[in-house]
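Shown next as structure tokens: one chain only, the form predicted alone.
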Amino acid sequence: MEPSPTIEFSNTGKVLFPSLGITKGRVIEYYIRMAPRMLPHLEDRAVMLHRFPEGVDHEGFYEKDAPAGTPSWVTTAVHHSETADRDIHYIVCDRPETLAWLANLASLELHVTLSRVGNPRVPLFAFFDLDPQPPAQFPEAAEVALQLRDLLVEAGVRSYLKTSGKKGLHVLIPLEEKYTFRQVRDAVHSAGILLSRRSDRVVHEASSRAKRPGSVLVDYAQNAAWKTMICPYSLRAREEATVSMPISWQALESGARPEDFNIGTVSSKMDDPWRGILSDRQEIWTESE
């Protein structure tokens, strides 16, 4: 058996949530014990990193490639970016000696594709980003998703909840490996517009009333080779250390609200509502249907 890899930690004293006084040492021992809620929806995926070295009272950075000094023991996968014109070596976030040493490089946010590393074109899930316009704020994208799930069920589709450990909400509907990110992003968008023509509340990307103040944005356009979203139970760079949490739709409608979720609340002992969602895999409509 291959021995555990040694991680050195440094500087765990540093305070990167300065308002709660949240340092690096407890990020890091978040991220070890979430691990087992996590990895499943981190392994086989690559990762792109939202570092905050100097604490979320700083500018952060992003990070796709690999940075310097990557251990010989985490996983990577390369990607050749026409745009770029360049190969980017990605994080395969695979075990948990891996998300603590991320943990270390102050990586707050985890953000994952939506298809595997190994067959990025297609999609393991449709995906919709529900983002409120200010003055709308959480009450108003909760009102959006649960219109939005009795849509889908109208459909037959069964779909899975999470908070964005932001102001918006994210719903999430596991797929057969057989479509297009095309397809899937065609059927998100078209539910968008469905529901923008049921509620005045609803806006959808494409419409020339996009982002009109006050409304709740169904973006569809994540659904694409090499886009992220933020991974379950990742933190969130925020004040208040918020965690972008997998939900039940009771819970939504019993007034559960972001701030609910935080470093300090969530435990990877709570009632899982995303267990078995890797394996419930379903048709979608598509644009031809």
Contents of the next structure:
Amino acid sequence: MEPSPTIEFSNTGKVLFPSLGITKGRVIEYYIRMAPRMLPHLEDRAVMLHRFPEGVDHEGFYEKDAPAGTPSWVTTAVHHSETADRDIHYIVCDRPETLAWLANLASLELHVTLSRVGNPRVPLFAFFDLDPQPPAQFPEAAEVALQLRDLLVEAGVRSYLKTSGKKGLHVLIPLEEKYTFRQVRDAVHSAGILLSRRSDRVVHEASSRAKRPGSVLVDYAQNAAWKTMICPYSLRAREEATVSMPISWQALESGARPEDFNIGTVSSKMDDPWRGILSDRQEIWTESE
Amino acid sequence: MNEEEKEPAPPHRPIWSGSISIGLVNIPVKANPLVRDHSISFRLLHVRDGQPIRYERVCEHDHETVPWADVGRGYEVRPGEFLLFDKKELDAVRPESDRRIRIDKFVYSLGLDPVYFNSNYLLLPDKNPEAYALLLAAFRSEGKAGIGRITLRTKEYPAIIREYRDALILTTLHYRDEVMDPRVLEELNSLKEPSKKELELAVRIINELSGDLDLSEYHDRYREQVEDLIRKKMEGETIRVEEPKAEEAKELMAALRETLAQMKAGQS
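Moving on from the form predicted alone, kindly provide the form predicted in complex with the partner chain as a structure.
Then the entire complex follows, led off by the chain already shown.
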């Protein structure tokens, strides 16, 4: 194997989370430390960066294309975007060095696609994005997540949970690689409709009319090629430096909260409630069957 | 005491000798520094010929070297305007070193804020070890520290004497008015109250990182690197001067290499 590349870490003293005084150096250190946990979720997916070079209290920017100056050792994948009518050179974060390099770019948030970069039209997961509508907060999202879990248990499906790192929760079902995004989107949507019949709290359409205050949206729309979700263990650009944290259903039931998981409290030595998720591929019901 | 906890004996070079006096009792002692500075010192050399360089006192007016005998002390009244004192005049008002540490009272030393601690000296028995042993035993049994004053060289200090690992040690203290009161600083007075949420998060991080104090976890990394350089140079290795780079960047590269090694080990 070729020797490990040297990364020119720059400006490591720059404070990116001002209320906690967390510097870019600490962010880089976090991503290096978490590399063993994160890489399985990154190594064959396209990544979209949400960069905050001036810190979280300034506006960041999204970046899909590998930026100018991307080192030659960084893996990229070309995708021709029809909507934009141009080639996008996605970064594929397939080694710890790339993760460290991305952190040096102040890419606080890493968003990953739900399919492999080599097989972008075949989803690896069904993805439920539970998004509380103010004044609903995390507890309301947790209540709906537990209802969703019960529904999925009834359907005989094993599901995996993570905090979004903000107020929401994400539920994933790893899939056999044989469905289309269309099928998966319909399945997630129909689960949302079922849930909304059971609970007044739940809405299943993202239209502004349907998203009434105090409800929890079960969003299916991200189940599409080249759409992304926040990567497990990615930091969030919030002043509390929270993490999108895989947690067990029991942890949610016993009152885990998104603020419990942040740059200071999360380590790669913690129990992994998502152990085996990538090989736990399941069949899913579809409307067309 | 545990054998491993013992540090090598400090050099026997008393910097002061005299006596501790409590009421009418005098206990003769000598004081050695308790703390050794392990920093590596370098001589200044002339790089062209490798010869040592020395400082000279040069008169700014005629550029002649001034012998110590002709050196006086000037107190700057206005820029460039001095009051001249000679050594005798200043010596006359110097605090008299009466070679005695008078203990005024006994206090619980833990009640004293560590910001006032200045330097530590080890007090050893001088001539009368029985008196020293008695004082040591009394200090140990009461767990208190004696507070008084000592004159070292040209300055008088408040000082405490207390028992430390079967010996008496003396710690000179700063005067109250030498330690700044941070409350006078405007930038601290205008700090805004953090929100409850921010505080809870910060407190949680503190609790996560809480542990037992173990100073042996800390060592002088700069000194170790200099020692390493010295060793390499003695062995004839050429030292490659690396681009000046933040220490943190190097540590991050080291952390990255460690993660790579761990992941490699995990795969095999």
